[in-house]
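This document opens with one chain alone, in structure tokens, the form predicted on its own.
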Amino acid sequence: MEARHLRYALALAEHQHFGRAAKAVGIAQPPLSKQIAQLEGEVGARLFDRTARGVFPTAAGEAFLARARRALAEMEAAAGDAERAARGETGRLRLGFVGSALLELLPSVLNRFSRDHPHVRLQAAEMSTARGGRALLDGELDVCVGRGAPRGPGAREIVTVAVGRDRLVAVVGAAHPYAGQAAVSVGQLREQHLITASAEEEPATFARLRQAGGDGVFTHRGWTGARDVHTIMGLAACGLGVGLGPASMRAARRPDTWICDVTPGVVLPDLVMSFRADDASPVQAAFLAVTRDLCPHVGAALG
């Protein structure tokens, strides 16, 4: 039994005449009569009464046609679902990201992606670069945004593309002596308790800060590790010390904090988007396409 047999039976029930039904389905009347007879033989019951007034479904035919309508509807729905999935319009995307990605990159990307792909289940979670990298390598994420490429077994199968560049700034509470200054020097930072990304959670950023400030920058006055820029700013506002983070923190400036440039300038590790090279998911491809449209400077790399 094939889908065409169901369509033939439904057409015959609608038109109640072999000739009109044959015209509706685009075949000649004799083949239609033969197909209906074969269908009845396969079902093992007479589905239609042939009378002088027309052709009408029997009780068995009515029962068969009810199921046939639902079966054809499901087949059409299945084909539609497959087409939408192939275009990346349905499915799931698991995204991990560092907090600073919400300051510039992700708001525009996620807004566009959610608008254009409303039926995709987006599972987004903030996590450190280290945690996100492990999750991507373990197959728990489809896309990860962090500072620095994932490391560990399987890292060679990961594609990493820079999607943002930033430099270091310092944030202090409104009552701090540095408040009101346009800039602070790396030498001045050595005399302060620092609040910054931890070596375990953000190894690339921590290494860059230690390189810029020297080995003693974190040991002279001590330091506090924080996972995201919002915690860094909050602890600085509490007067705990001087927070260090990306210049994009200015987008989340608090009224009880002050942000200074750091001299000489310190370039932070790139904000990168990472994903598995062998992932052929249409949803992932759709997400990367949105990113490519909104971040022209990474278009060639993502392509």
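So that the term is clear: the rigid core is the largest set of C-alpha atoms that superpose within 1.5 Å between two forms. As the structure is a computational prediction, the values presented were derived from the model and not from experiment. Residue numbers count along the first chain shown, from 1. Compared with the form predicted in complex with the DNA:
- The rigid-core alignment places the CA of Ala125 less than 2 Å apart between the two forms.
- Ala71: CA moves 2 Å or more between the two forms after rigid-core fitting.
- In a rigid-core overlay of the protein, Val55 has its C-alpha displaced by at least 2 Å between the two forms.
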Second form
Number of protein chains: 2
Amino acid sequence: MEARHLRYALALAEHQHFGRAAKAVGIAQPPLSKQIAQLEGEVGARLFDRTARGVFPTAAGEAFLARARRALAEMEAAAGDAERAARGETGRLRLGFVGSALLELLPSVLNRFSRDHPHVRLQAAEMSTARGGRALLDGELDVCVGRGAPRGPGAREIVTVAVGRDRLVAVVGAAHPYAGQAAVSVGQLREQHLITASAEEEPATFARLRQAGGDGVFTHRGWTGARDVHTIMGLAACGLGVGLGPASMRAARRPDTWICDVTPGVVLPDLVMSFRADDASPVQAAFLAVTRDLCPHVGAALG
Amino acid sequence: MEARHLRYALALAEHQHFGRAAKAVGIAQPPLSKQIAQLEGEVGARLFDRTARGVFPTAAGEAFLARARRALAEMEAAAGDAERAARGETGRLRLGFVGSALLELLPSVLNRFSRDHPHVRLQAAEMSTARGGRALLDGELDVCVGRGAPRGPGAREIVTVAVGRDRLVAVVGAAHPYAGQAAVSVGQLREQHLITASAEEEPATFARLRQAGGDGVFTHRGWTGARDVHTIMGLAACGLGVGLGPASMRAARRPDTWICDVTPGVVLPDLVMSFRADDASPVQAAFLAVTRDLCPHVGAALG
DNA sequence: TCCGGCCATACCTGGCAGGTATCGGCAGCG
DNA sequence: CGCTGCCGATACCTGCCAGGTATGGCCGGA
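Right, the form predicted on its own is done, so what does the form predicted in complex with the DNA look like?
Let's see the whole complex now, leading with the same chain.
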């Protein structure tokens, strides 16, 4: 049985007349007769009663037609769904991101994306760069936004695009001696208890800090690893020490904290958007397009 | 797009390999490639990614396949439903019947029918012979069981089959003088207030009673028309007079009534099953078959 | 009884589904 | 770094069947 048979049967039921139904589907009457007969043979039941007053579906025909309508509707929907999916207008996007991406990048990107692609089911979860990279490789995420390209086994199957760059700033509680200062020097920071991203979860950021401060130096007065920028700011507000994080923290500065530059300037690892290389999903492409559109800093992969 | 394309796409998704998928659907590999390419062109989207490790559906392909599965399932169900409907195993049977049919005929027929054809939605309603005939002609019923063939305009489009025959019996309240008698004569009945089927709703029955008693005689002492046999028995139990009805009333005799034969015997119009002549529904045919099977009195139409 | 409408049948044809042969690309391997 | 084997795409052919035209058969109305 082919879709053709369903279309013909529906046309016949609608027009109750072989000649007109045939014209409606664009064929001559005899082929229609033959196709209907063939369909009836295949189904094993007479589907239409040919009477002098017209052609009418039998009970079996009514049962058949009801299903046939649904089958054809599904076929049309299949084509439509596939086309929309190909244009990235439907589907699912699972996004993992580090907390600092919520400060400047993601608000505009996600707003715009969900406006332009309302049929895409967007699942976004905050997570560290390391965990995001693992989730991406495990197929648990479609896109992940982190600090620095994800490392680890199979990292070459990940495509990364730089989407933002931040200088390092220091954040302290309102009562801290640095509060009110425009800048602190790296030398001063060596004397402080520092609050930074954790070495395991944010390896690129931590490595950059070690490099900036001289190997190991940033930790000799004590060191606290934090899960994300909000935790860094919160612990700094508690007076626990000096927090180190991206300049985009200024966008979410708490009133009970003070943020100052670090001299000489330290550039943090780029904020990077990562995809699986073997996943050319149109939804993902659409997401990247929106990101490129909104973010002038988007550049080539860092490797 | 044809059903063939859906089957091929599903096979390809299952085997992730053009050659094996082609073998699975019984064709060679090149035609499968061509058909898939044609499908992708028609849908306007690439549905499969051909990689070195195998063939995998794209996001658009996944969307398409989900619908395709449902479409094919609907097509199979269409054929199955139609075949079962043709065998009378599914569909709907709207049945109208006179109350007396519930005494002997319908209990066995409906039990057997609903057991043998569990997929048929059975809608049964008690109604007079006249109303059942009208409802049948109006297309509100598929089958009706009444006393005598339905009359009226267009009655020739109705096919009738006799399914039962009853003698006339008299029913009286326990306190009535006839209680305990084996029989009453037609002559005795002439002196009684009678409770019978109404002239408008049961024309055949009423005409037979008039014929048996002599024109008009049965009504000269007063007469009550009743909607059905249970009403006749109920009114008789109230001592309102002598009820006249089919012998099958004995099957549902109330303890507060007495039933006696009428002499000389009067044969009531046959219990008749009626169908629309232009409705050759298999459900209806199955219903008639069950009736014939269970009821030895089934005979030809009475006209 | 003739006529007109309608569906079925008979027969033909062209397009396309599906066949075989072969190419091109890629991955693994010596 | 070429060789080889595998796989999908392409090229080309063929046979079948969908669909065409012509016509027959049946039925209902005039």
